[in-house]
Amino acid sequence: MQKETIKTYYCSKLGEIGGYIPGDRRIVVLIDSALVEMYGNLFPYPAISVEAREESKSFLKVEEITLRLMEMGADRGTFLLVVGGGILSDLGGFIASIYFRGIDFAYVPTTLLAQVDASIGGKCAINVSGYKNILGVVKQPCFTLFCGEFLNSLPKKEVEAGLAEMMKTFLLADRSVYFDAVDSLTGTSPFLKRISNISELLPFIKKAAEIKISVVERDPYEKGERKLLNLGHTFAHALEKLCSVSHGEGVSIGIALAAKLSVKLRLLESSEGDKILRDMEQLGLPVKSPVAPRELTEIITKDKKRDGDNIQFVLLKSIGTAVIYPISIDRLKGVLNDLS
């Protein structure tokens, strides 16, 4: 199979956006509805706005949309644009993948969780009765298009959710840059106390995608390396479902547990493990779960990254390197038994 290619592009202004948008195509703008009244000049073209929360990401949800595209007259060279968060480009990458069989679509991401991850990858799914990411394909955007202007309105829980995910990226896949990172964002004192200058994460947020891109690439299906990019993300899905964190809190929070539980099965040093908390909590991310990690088992039990009778966890070996790590479901309790 040939290699596919990664398409993204980099603007400094927000007016320079519509040079990127295809001039010889039918374009449908699927955009935030938080975004409308700010953002909304900037893409002038018939639009779907969508209330960017989980619950959106349903089946409900798509066929409304799909009958709102069928409405406008939208047929198989209708190009889709997906303007948000992780929210957007999850629903709008699903819809535009099985729209008459799949159009053509490209995402504009405008927040920072969006910009290091959601947006890049091609995975986009939604959610079955409160599980996240049940259904799902992997089918790439034609392009993703990133505006660093779009970030200094985010509120601080959007900030959160990003540095959470780009500091895991750092973590699985690159030492230097994770330590260049925390030295960079901590100084004096934590970033997210300091949320002045969002600017300081931009060669991060490149970097961040970089990494992820590259990753991608090597292995577009997940059938190995591309799974490292879960680190956390198993806590994350099960607090999220329990006690209605956000994601970012969820993914900061399953990022100590996986430090913590990769120390006790002796993978991690205690030192590396000890590090880790000490650099999220200096960056203003939360580390503690507020249940106790055993309560999650019946939840992770049914995640989607189950094999059989495992669950295949993303553990630590040390800072920058992350390893595939099967726990079976009858040791699950045992080992997350005196996690906290």
Ligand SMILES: NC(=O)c1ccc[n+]([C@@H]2O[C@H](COP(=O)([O-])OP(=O)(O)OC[C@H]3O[C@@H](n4cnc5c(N)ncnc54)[C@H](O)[C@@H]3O)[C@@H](O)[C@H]2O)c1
Given for the second form:
Amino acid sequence: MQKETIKTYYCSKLGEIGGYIPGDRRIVVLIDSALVEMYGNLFPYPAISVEAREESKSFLKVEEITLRLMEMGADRGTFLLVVGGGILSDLGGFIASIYFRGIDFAYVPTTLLAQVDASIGGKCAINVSGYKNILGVVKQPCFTLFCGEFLNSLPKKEVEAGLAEMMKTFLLADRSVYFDAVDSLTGTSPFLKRISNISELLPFIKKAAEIKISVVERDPYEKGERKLLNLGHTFAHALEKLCSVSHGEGVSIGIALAAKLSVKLRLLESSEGDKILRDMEQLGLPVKSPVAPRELTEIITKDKKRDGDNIQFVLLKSIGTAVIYPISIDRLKGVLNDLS
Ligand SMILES: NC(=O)c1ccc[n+]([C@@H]2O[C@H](COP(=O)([O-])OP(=O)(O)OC[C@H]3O[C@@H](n4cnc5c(N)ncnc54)[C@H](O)[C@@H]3O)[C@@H](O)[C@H]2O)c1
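What does the same protein look like in the form predicted in complex with this ligand, given that the last one was the form predicted alone?
Now the complete complex, all chains and molecules, led by this one.
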């Protein structure tokens, strides 16, 4: 199979963005409605704005935006520029992949989560009747354009969500960057408590994006290695269903539970498991599950990552090395029982 190549541009100032937008194409912008006032002037093109809510990732919205595109005269040659977080990239990428059987598109991710995760890898999807990401495709954008300055206006809970995903990427793939990130972002007080200078994050955002890009280029359709990017997510999805945690909190607690399970199954040294929990806490990320882990079992057994009678967990062998570890549904209750 042909190796995918993923094109990215990094610009340090918002004012430089215009220089990366193809001048010879008819552009339509799909933008998060909350960003129009703050950043709309950076994109002086015909625009459609959409509220960044899970409910917008729907058939209804796809139809509404399709009709708007048709009214605007968008044709096969139109280039869709998608500006916003993961909701916009999921929805915009999906529409661009099917409008006139596919038009060119690019992402300008504006949340930390989208910069380290959602805008990379080509997965885009909509929800159906409350079931998340059921209809989707894997289609790479023409490029993703990163600018850290968008993050200055990001609410703290959104930074938390992206930070958990960023640390996850380092934990599963790069020991030395993980250590660097912890050293640099913990310092005297947790990063999330002194979040005044987002620029501290920039080198790590680039590194996390590069790691995800290289994994996806090797395994675009998640046949193997790409599955490792789901570290902590089996627990996170169950927590999100069972209690009112945000996705970021779910991922952070999920990583902590995956680390504890890895220690319990003797894959990971307990000193490394303890370090991970301490590091997450020092970053200001939550690690304690609001429900007993055994209560998660029932939800986990319905997880999309179920493979026959096994659940495919992503666990850690060491900081920087993850493995796929199937656990049978029968065994699961036992191993989760005393995982506090
Ligand atoms: N396709 C993938 O690979 C992938 C990966 C992870 C997550 N996702 C999807 O991403 C979605 C979540 O994405 P998200 O966390 O980026 O959320 P989001 O797009 O909903 O944005 C979160 C909030 O931040 C606001 N916002 C966005 N940029 C801002 C900025 N620069 N300043 C101030 N506010 C800003 C939005 O208006 C919104 O209220 C979920 O639907 C999830 O399924 C997809």
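Residue numbers count along the first chain shown, from 1. All values derive from a computational prediction rather than experimental measurement. The term rigid core refers to the maximal set of C-alpha atoms that superpose within 1.5 Å between the two forms.
After superposition on the rigid core, displacement of the C-alpha of residue 130 between the two forms amounts to 2 Å or more.
Taking 2 Å as the criterion, residue 331 counts as shifted between the two forms: its C-alpha moves by at least this amount when the rigid core is aligned.
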